[in-house]
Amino acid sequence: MKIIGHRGIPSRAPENTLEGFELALKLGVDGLELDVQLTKDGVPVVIHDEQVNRTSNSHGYVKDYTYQELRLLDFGCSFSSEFKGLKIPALEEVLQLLHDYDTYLNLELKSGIIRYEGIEEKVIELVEKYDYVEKTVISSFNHYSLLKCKEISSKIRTGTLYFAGLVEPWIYAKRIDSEFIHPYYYNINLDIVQGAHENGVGVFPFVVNDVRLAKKFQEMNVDGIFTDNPVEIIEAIKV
């Protein structure tokens, strides 16, 4: 079971920052999950919320800032004074960081609430540029984005994010040519895991922060979990 750092390691460092990703990698995660949006000038940047309010010292929508304007903001001070001055990373910076690691990468396209024109092409272009296609999965709650990714490149693997309690979700995943389902963890049981695997679909539930629950999913043979507490879970199950 892969242990994927959800937005890095947000229990110990500011989410979706290079510093958080580096710390997660040093502490032994199998992979990273991060979120991608586009700036006003079309640069793919790593941030979860459509607005910068929660994670920076400013306010407003990511789409209304140029990349250079976003770089003037502080994305560490809201976490603690220790991380004051951290910058929002461009997706390209993350891919440069991962050059020295053999790390599973999940890129979530935040293309649901705001329809970022061309985000799929821009993200895939960068993943291909840094030769990271085989280690990358692109996920989204906007399943039209996943279909578009497949139209752009058949080599791109996708993960279908969803909250609902779907019946036989592997059928839907295969309908949109998705290799993985990424369900909210409440919707996972042994029948779903077995049914997905029997049909060649991987299972990565989110967000699993409880050690006991992580052990339960390991017993179910899920392929991986997204977690805010990767170190605690690694220490508990990778013995």
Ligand code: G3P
Second form
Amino acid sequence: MKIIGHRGIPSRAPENTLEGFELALKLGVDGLELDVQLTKDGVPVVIHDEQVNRTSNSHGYVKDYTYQELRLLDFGCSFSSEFKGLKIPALEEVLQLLHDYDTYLNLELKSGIIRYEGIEEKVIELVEKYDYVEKTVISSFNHYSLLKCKEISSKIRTGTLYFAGLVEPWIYAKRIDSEFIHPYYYNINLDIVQGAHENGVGVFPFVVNDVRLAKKFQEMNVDGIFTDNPVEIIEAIKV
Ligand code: G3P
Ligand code: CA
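Moving on from the form predicted on its own, please list the structure of the form predicted together with this ligand.
Shown next: the complete complex, the earlier chain at its head.
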């Protein structure tokens, strides 16, 4: 079971920052999950919310800032003074960082609330530029975005994010040519994991922060979990 650092390692460092990603990698995660939005001038940047309010020292929508304007903001101080001055990462910087690591990468396109024109093309272009296609999965709650990714490159793997208690979700995943389901963890059980696997679909529930639950999912043979607490879970399950 892969242990994927959800937004890096937000239990120990500011979410979706290079420093958080590096720390998560050093502490032994099998992969990273991060969120991508586009700036006013079309640069893919790594941030979960559509607005900068929660994670920076400023306010407003990512889409209303140019990349250079966003780089002036502080994305560390709202976490703790120890991380004061951290900058929002461009997706390209994360791919540069990963050059030295052989790690799984889950890029979530935040294309559900704001329809960022061209986000799929821009992200895939970067993943190809850094030769990271085989290690990457692109996920989204906007499944039209996932279809578009497949149109751009049939080689790019996708993960279908959802919250609902879907019946036989692998049928839907295969309908949209998606290799993985990424369900809210409440909505999976052994039958779903087995059904998905029998149909060639992998299962990565989100967000699993409880050690006992992680062990339960390991027993169910899920392919991986997204977690905010990778260190605690790695220690508990990899003994
Ligand atoms: O990929 C799973 C998870 O990241 C989806 O939810 O809101 O944390 O991006 P969210
Ligand atoms: Ca995410």
